[in-house]
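Just one chain follows, in the form predicted on its own, and it is written as structure tokens.
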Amino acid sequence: MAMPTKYIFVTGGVVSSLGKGIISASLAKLLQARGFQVTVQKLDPYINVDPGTLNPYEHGECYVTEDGAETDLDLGHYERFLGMPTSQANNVTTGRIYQSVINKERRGDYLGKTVQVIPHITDEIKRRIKLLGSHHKYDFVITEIGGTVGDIESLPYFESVRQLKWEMGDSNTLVIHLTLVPFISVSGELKTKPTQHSVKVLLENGIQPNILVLRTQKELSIELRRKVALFCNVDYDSVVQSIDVSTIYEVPILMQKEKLDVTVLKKLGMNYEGQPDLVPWKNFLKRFQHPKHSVSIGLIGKYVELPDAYISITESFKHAGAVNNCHVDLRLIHSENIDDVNYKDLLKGLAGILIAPGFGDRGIEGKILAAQFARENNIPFLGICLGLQCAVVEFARHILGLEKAHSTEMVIKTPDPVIDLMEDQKGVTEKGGTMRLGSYPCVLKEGTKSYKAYGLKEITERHRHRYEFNNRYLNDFENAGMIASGINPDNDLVEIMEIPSHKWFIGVQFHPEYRSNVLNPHPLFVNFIKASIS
């Protein structure tokens, strides 16, 4: 008889941004390294249906899954740690929950009953939580609940967890509560009172945590751990320290030392003998922490004040850097600060230039100048999504002589729309979930730098955009020295443009950063760093 799926809930208290996603991903990695099938999902309390319409300043990067879901950036962490794709089912928002319940009510599914938070909203939340366990053969589903305990918008989620624990029993469910133990520098003390209050609020919601993970700047003493265990009604070995580290990739190693995986398995009545196989992970960490080279790469974007807006790109550089035994000194440069007077001074000294994705015309001319600087000075260049489009506009203006060339996203009546709206996007007025989203195939042209990077003829990559290269101009571009090295075989859309005469100049319409993970760095990033080192 197959073992039932075990459900682990990761909640947070005291303050937000303590790293529930990293703890969830780290525990998942440890269980996976023991041979278990594991997935992680995120429940987000905000009422947006998904983060696709959110400004990156609001919520950081919008991550895209293989099946085209626009999701929370924590799903990127899950994929980077586990090396496995997530899906629409791995991210649930309050907006999606209410949308589903209201649609059922409109259809008459509730047979005229009054629709309420309990049981209708909580039943829908529980259904979404159990969906992954029922449709796949997972040993563990780890569910991270966004926000902090006590938030009004999170209450239905905590009530759903309480109900699931009651329905499934302690042998199939477990709650890990992540809190902060602040260090008061004036008195030189670590304080446990915020943790005690946080657990009290959780108890008021009917949930007794099984394990406490304490974020801290300083080592926790045995006495402090005993105090927390006593006051919060958990076992002493269930008080786990999560001390600040220099990189998130150290956290699985720390959690192994703290025996988080062993404690989880014990509490769920499962075999905890042996050790997780973390040799490949430790090899990555060794290369990452002890590089032989260093390169300065300029990331040109317009959300650089919030690094989380480009988190998949910055993490991809870490993965690719480690493969090349190289520290990537990533310099975030605001494209609005680049103009035709200062761009040479701002960009000189960079070994490589990446133009980041984005929407809208703010800062667009700065990105175009950065593409020009990389092309004219033979500096390795990678353009992603809008980055490709800026490189195309720059080439059209300065090589093809089309001085007013642009994208119709920025200048709708440009005489030379080298980037234009996709045919099936014309007439679309809604913003949410209406782009080309998810994985699409691409055929690479043999002998190109893109082909050499991948070592494959056919690839699939994830997309999130509306505007495309205008094929009316393709012959002109190729005759002038910028070629289409990757084409979508189903509709002939250009996926990759590159300049063969350049040291390394590639623009891609897709998002390679979504497919890079710790043990499988993306080949384009790997080759971009290699070209930048040389």
Contents of the next structure:
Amino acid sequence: MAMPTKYIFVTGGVVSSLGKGIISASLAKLLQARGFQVTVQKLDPYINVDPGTLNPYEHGECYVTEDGAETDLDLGHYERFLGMPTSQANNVTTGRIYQSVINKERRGDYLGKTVQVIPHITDEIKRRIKLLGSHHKYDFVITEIGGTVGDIESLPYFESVRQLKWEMGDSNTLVIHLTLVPFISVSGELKTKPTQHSVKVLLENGIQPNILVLRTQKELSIELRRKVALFCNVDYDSVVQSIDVSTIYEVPILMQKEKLDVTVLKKLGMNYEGQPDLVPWKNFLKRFQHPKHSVSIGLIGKYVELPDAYISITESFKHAGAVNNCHVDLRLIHSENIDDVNYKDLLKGLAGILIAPGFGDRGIEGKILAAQFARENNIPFLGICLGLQCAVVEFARHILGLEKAHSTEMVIKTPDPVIDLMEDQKGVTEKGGTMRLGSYPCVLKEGTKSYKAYGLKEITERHRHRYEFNNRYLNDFENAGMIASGINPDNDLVEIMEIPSHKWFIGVQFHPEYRSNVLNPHPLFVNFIKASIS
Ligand code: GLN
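Please give the other form, namely the form predicted in complex with glutamine (GLN), since only the form predicted on its own has been shown so far.
Expanding to the full complex; the earlier chain stays at the top.
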């Protein structure tokens, strides 16, 4: 009989932003590198049904899965660490939980019962957790609980974890609690009291954590670890140090040194002999940390104050930089600061220019100027989604002479709608989950730079947009030197435009950044960096 799926819960205490997502992904990596099938899930306690309707300033980037789910950015980390796709089931919010419970109530499924947080909401949470383990596909499901223990909105999640532990027992479930051990500089001491308090709050919720991961700036002494173990009622080897490091990609290595994988396997009564195979991972790290060259790339966007808004793009550059033995010096440039007086000064010295995805017209002319600057100066260019659309508008205005060309997202009544609303978007009024989302196929034109980058004729890439290249203008563009090098074979939507006479100028309607991972950097990013170095 197949081994039952083991459920590991990762919770957080003391403060938020301690890196639960990275700890979850790192543990998943270690277990995967021992030959197990692992997936990671994120439960978010907010009431939005998904983060698709959230402004990036709220929680950073919205990540998109193959099956078209708009999800928390932590899923991007899971995919980048594991090199495996996640899905809608990997991200659940309170909004989604309530939505399904309320739908059931409206259908009459509860047969006249009063619908309550316990058991109905907690049952739905437990169902969503167990769903991932239900097909015997995974040996481990690691579930990260968003927020911090003690938050009002997290309570039903902790109660669900308590119930699952009780139902499935200690050999099938495990709770890892991540806390902060602050360093008080005046006394030169590390303090464990916040951790003790945080574990107390967990205990109030009926949960005794099995493993504590302590985030710290300084090495934890043996005495400190012993004290935490004693006061928090965990084994000495279950106190794990997570010291600040310069890159998230070092964390799996540190967790291996701390034997987190061994402790987890031991506690679940599993074979813990041998070592995870981290050779490819370490090779990546070596190249990433000891680059031979450096290249400066400008990322033009309007959310640059919050770098998390572009996290998949910044990580893609790390992966692509490493295979090129190159440090990517990424300069985040605010598109609202670019104007026709300063743009040359602002953009000069960049070896490559990337225009980021986005919505709405704030900063749009700055992006269009950046596309023009890249095109006219033969600077390698990658435009992603809105970035492609800006490059198309720029080309229409300055090469085709359509001075007022625009996207109808920005100017509804433009005389030259070179970017226009997709046909099947025309009747759409609801905002949530209604864009063109998820993976679609694309056929590449042989001989183009895109084809060369992928080395393939047919690809699939993930999407998140409502507007598209207007095929009415395609002949004019191609005759003037900007060609469609990638087309959706099912509906002829243009997926990639490029300028063959340029050193490297590619705009894509899809999001390559969602598919780049540590061991499989994305070919477009790899080739963009290559072109920028040469
Ligand atoms: N706003 C544009 C659209 O909806 C581009 C979207 C994006 O960059 N993700 O088509």
